[in-house]
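The data below hold one chain only, encoded as structure tokens and taken in the form predicted alone.
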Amino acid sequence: MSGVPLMAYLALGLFMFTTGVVGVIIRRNPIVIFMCIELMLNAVNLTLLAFARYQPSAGSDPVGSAMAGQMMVIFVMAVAAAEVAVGLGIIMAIFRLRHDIDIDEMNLLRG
């Protein structure tokens, strides 16, 4: 197919994804938080690329195939592009609020 291999692209794929589950564990800042929540989704999204890219064309329509993966990742930029969207507002109501962002000092939300 091509000269680069399908398991250098999960590879890469999993060093992304743990990269940003690492990020969104021990940052404390909401903004760099989000910022590894997209990483993980660019990781989820270069995997169901790669797997398009070399699935096996059972039937007769190998482009088909390659446009399903592409069009997984379209969804899961509109759902990350919303969950910014979301998200940056919230900090920006918190920090109005209480001028400060920081994620340990937020509770709000308890009883």
Contents of the next structure:
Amino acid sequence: MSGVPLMAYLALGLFMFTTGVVGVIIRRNPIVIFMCIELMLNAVNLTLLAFARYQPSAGSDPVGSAMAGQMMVIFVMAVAAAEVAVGLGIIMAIFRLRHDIDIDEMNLLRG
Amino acid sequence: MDLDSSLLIFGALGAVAAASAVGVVAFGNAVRSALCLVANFFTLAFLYFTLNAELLGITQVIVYTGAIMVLFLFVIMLLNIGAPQALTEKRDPRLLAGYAFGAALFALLFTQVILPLKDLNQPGSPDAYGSPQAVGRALFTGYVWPLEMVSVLLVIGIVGSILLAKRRI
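With the form predicted alone already on screen, would you show the form predicted together with its partner chain?
Full assembly next; the chain just shown is listed first.
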């Protein structure tokens, strides 16, 4: 039986998420910004798993009802993998075009 | 307040995870940030184990600390060969605004979302809910259509990244 309260997991997840948000705001290197986005996704994964573990067992099928959080985490991981592959490809393409990846200099999409 | 072993383990793992998360943001060098992120993901896998989600912990090690971080380090290495100056950052003027926004977000979510849940302290789901059998059964019965959609998404991602790497934009 775990003696750790749910609040501890949620507080850790919230701290990691906030750190990721601050990193996205203050950093200018797009690769580090990507890492901060991964940090936020992982914080959300931790929160989902903590909720899946601590939810009150309900109904006639307690294992099945505890699955929703884990399924969500699996799909978040798959989407994150695809996102990283495409995003880093875009960063490499921009780098080949401009030989510079500073996020403040990227104004190609400015209207 | 009694200290039992699970609380100590959580404290140690949580401290490493929080410190490495700060390191990702604080280090100026992208390679150091990436190594901090590896440490963070690896610690998170053990936190998943403490939540009885064994299969997802192993998946975390394989997918995140294995595949995704290798991709990150590979791109950093490619950019370092091409242009070492592209990875250095200029001083940022929005530092204070970022910290203030982060502190405000933390305070808001902590008081409004987490504090109301402070009475929920006992794990409710059965101990075997994260075993490969349980996850596999759920994945291939109730969640089989999302699973197929994820496979389509991954194929699109592979084709898209190959296109981005090949074509002259």
